[in-house]
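Here you get one chain, nothing else, as structure tokens; it is the form predicted alone.
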Amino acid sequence: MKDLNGKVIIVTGGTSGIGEACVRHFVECGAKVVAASIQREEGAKLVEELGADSVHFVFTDVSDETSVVSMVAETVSVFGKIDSVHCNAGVWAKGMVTDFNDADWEKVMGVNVKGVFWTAKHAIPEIEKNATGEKGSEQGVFLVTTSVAAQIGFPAHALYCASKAALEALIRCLATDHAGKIRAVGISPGTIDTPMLAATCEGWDAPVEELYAQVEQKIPVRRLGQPLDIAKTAAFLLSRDSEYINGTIVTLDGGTMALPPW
């Protein structure tokens, strides 16, 4: 378990799936966490369970710049600073490019890409206030959940794949633009057992459990990833143990991308 004692971390999309697991794990590692999402009820339950001293919920629509500004301001008001951010909020829409309209584009790109952009714009200046300089000294971390969809052309995932690929380019730019004060890193999950994964199975002929069993046999580690798998690696990337990891993407796919195409 990585030591995040005393760190203040924002997790967007922090009330379900990977985000919820990260909030829980970061608290276990000693952090103060702001869980930001549009799920008020789930956010309130997290605060009640983990304690208001450790977790604060902020209703946030990351696609709305004004909402992101409020998220950052409320974090500083409650916990006094921001050390790191984990941009994890994401949405998915099924279809080929010929299936989508402007509203679909705005929804997926608005959350997945614009949401990270606005969060970086407004959170990084606050993170930089706590960064103490170069050469291994304390630096903030801007962590982004990407996806192996940035490298794989999943059928009927055109918008989602495009959005995740954009994030990888943005991570590299953040690492160079804010060198010495911010480390920008991506964490790229493969097939993770989350509500979003279940949603991608809708409309298939087989039940979800059967589909999952088939997929598990194709993944070299022979199981689906769990949200806690991502949370543990995220905690490492937010800690000083990873202080030479910057401007790159850490892939957690159980070996999926090592498979040949037959």
Ligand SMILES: NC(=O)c1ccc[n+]([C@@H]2O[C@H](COP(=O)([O-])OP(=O)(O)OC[C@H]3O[C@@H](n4cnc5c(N)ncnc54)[C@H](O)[C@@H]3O)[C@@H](O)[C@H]2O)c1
The other form holds:
Amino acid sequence: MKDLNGKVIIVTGGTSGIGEACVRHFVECGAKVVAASIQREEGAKLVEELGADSVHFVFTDVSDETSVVSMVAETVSVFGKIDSVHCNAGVWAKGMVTDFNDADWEKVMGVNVKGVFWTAKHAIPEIEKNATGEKGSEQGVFLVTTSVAAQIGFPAHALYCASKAALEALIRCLATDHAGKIRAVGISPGTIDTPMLAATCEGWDAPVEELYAQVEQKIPVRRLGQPLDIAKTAAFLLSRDSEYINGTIVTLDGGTMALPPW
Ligand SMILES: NC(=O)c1ccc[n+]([C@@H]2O[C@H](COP(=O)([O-])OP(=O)(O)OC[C@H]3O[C@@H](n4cnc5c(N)ncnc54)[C@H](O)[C@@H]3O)[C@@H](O)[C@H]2O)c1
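What would you give as the form predicted together with this ligand, now that the form predicted alone is on the page?
Now the full complex is given, and it begins with the chain already shown.
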């Protein structure tokens, strides 16, 4: 288990699936965590279970800049500083470009891209206050959950794939613009067993369990990823053990991207 003792970390989308597992794991690693999302009830439950000393929930709509400003201010007011952020909130939409309208674009790009953009704009100046920028000193980490969808033309996923690809470019820009004080890193999950994955199975002509079993046979490690798989690697990327990883994307897909294209 990585040592994140005393670190203050914001996790957006921290009340479900991958984000929730990250919040739980970062707390186990000794961090103080702000879970930010649009799920008030789940947020309250998490705080009750893990304790208000370790977790604080902030209702945040990451697509709304004002809401992101409040998230950052509340984190500083509750825990005194921000060491790192894990931008993980995301939404999914099914369709080809011909299926979408402007509202769909706003929803998916708003959460998946604008949400990360506003979080970078407002959280990075706070993180930079704690980083000296001196040679060999510890840097803050701006971690973003991307997706293998940034690299694959998934059928009927045009908007989602485009949103995740945009994040890869943003990560590279953050790494160069904030060099010395911030490391910007992407974590790219393959197929992870979360409520979002279950939602993508709706409308198919087989039960979810059957669809999962079929997918598992296609993944080289022969199982779906679990949220904790991502959380453990995220903790490593937020720790000093990964201090030379910067401006790049770490893929966690059980070997899916290594498959030949036939
Ligand atoms: N599950 C997978 O197979 C998979 C694969 C690749 C990438 N991802 C990415 O991982 C991340 C987490 O997904 P998940 O599978 O855990 O899904 P999930 O649906 O379980 O969790 C999504 C989280 O985002 C939050 N959220 C949604 N809209 C928001 C908004 N406007 N403001 C703030 N929070 C908001 C939700 O409240 C929830 O906590 C997403 O970015 C997703 O794109 C998931």
